Amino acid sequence: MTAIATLGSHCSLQVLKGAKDEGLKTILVCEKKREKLYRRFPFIDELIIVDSFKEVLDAKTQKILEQSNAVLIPHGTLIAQMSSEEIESIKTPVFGNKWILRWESDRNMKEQLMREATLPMPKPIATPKDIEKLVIVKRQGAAGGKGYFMAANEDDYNAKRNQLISEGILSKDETLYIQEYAAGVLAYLQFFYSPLTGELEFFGADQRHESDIEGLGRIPAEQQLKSTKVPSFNVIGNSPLVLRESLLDEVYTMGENFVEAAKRIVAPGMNGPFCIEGVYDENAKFTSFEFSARIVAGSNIYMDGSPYYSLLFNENMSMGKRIAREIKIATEKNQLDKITT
């Protein structure tokens, strides 16, 4: 019997949650410092502890896994704490096609991918100097969005960035991608692509709450001019969000043409979960600015199942449950290769 394994941070909790709730044996690799938290759940079948998650690419940890028959479940953490080299060398099955995790990571790359998905995106700026108006600054990869900060011209991009610098966020080489600002309501949309019926699902969306540029909108406006700090953008939970139904046809095409554009351009395409995250302007008109090319934390909301799951769904269906039954399916019909990179 296939085992579910991945790390313990992120969105661990619903993963393994939903592969038990499908029979599935369950192993969280589990750094030192939050084994009391992870030993609290009775789900979870077998805890392989680390010192840290680059241990996941040890050959005793890929033993481990590999004698229980583990597809390990990527999520951010992973892509936060590990190369892309690192991540394509994992011997151990991953869920999904590990090697657009690259695609993620590389902003010039996701830049690409998102264009030729021709997902309606704030257009890049080149270099600090060609700022004109409000521009967001980005790291690379799945930062949390700690170390983003807002620019209105080049002198307020190098102050913050080097005030950033000075307190230990960015590094001096870092490199940093700036685009326009979008602004609107924030909404992050969760697909699931099967390649085994070859449909796209809709799971849901959410909103993330970050600290502490939300926080500034309770500051009077003269304590905010002020202010010298840096505001941060790191992500601290996540809410749901229903969006208006006549939305829906718009959210299923472009995640439709993602998909599609997935499989032309990184082989074998975005198979499994993924989130395409943007706002909606004043008209509902939707801008793209980012996508994550596997399971992301919003999802953590719908333990229970999505309001839009529910009407695919005869049963409470979390996306970790949803993948799960994947799995499970992939493996009664001798298919998990078509799942699995």
Ligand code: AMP
The other form holds:
Amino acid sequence: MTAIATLGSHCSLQVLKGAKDEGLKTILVCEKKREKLYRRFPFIDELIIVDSFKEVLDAKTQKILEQSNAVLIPHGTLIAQMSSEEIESIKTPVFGNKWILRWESDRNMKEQLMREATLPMPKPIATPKDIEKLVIVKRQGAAGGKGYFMAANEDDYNAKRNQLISEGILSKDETLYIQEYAAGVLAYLQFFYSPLTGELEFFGADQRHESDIEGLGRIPAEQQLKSTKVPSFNVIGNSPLVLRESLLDEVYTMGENFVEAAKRIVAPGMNGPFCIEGVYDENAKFTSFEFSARIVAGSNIYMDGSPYYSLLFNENMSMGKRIAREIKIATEKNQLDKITT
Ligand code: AMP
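Please move on to the form predicted together with this ligand, as the form predicted on its own is already shown.
All chains and molecules follow, beginning with the one already shown.
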């Protein structure tokens, strides 16, 4: 029997519940400090208790996973806490394409893949000197929006960067990525691509609630102007979004372009769940500032199934369950190598 394993954070509850519903064994790599939380959930068959998630790289942990024929489901916490080299060195089969996670973490590679996929992107700004319009300044990796800031010109950039360094939020030698700020309605488009069927599925859309930029919008301009704090984009939670139906065709096209681009430049391509993240402007034109090449935490809102998946499946289908279904089918057909790396 195949088991599903993941790190205890991000979307692990959804992933393991979905696996259990598909009749698979479930394993959670769990930090000691969170053991009490995760013991509350009866669908978790086995906990591997660790001091730090990096222990997933240890021979001991990998042996336990191997003995259970486990497939590891990567998510944002894996990317945030481990380097690309570390992720690539994992011996346990990783669901999807572990090589593409490097393309998610490295800003320049990310830009290259998005360009290859012809996704409309905000203009990247090479140096602070070139800032002419409002920009957003980002850190590398899946930092979850912590330490991001907006700047209107070079002086503004320097002042805010220095302030964040003095507050210990940014480090001096950190390479920051500058991009034009795109205003509009946030939309995080969640997909699943199955190399077994060759089909792209649109799962759903969500919005992120980010502190403290969102909180800032709730206070009057007079108080905003007096605030000296640099607002961050730290994700606190997500809420569902359904799109105008007239936008769906383009959504599928963007997803398909992304899958095709990934096939061309990062073998074996964009297998499994992924997310294209951006904003719709006043003309309903989408600009994409990011992608995630694995399950996103925004899919947690649809643990009981999403509106769009209810059109494709006559059962409640979460993203976690969809992943488990893919693994189950691949195992039965002896094609696990097609969906893991
Ligand atoms: P990211 O890590 O790129 O997903 O960015 C974190 C958050 O920053 C997003 O969820 C958006 O709220 C915001 N953001 C990032 N890039 C842009 C952009 N170019 N224009 C507007 N907002 C952005």
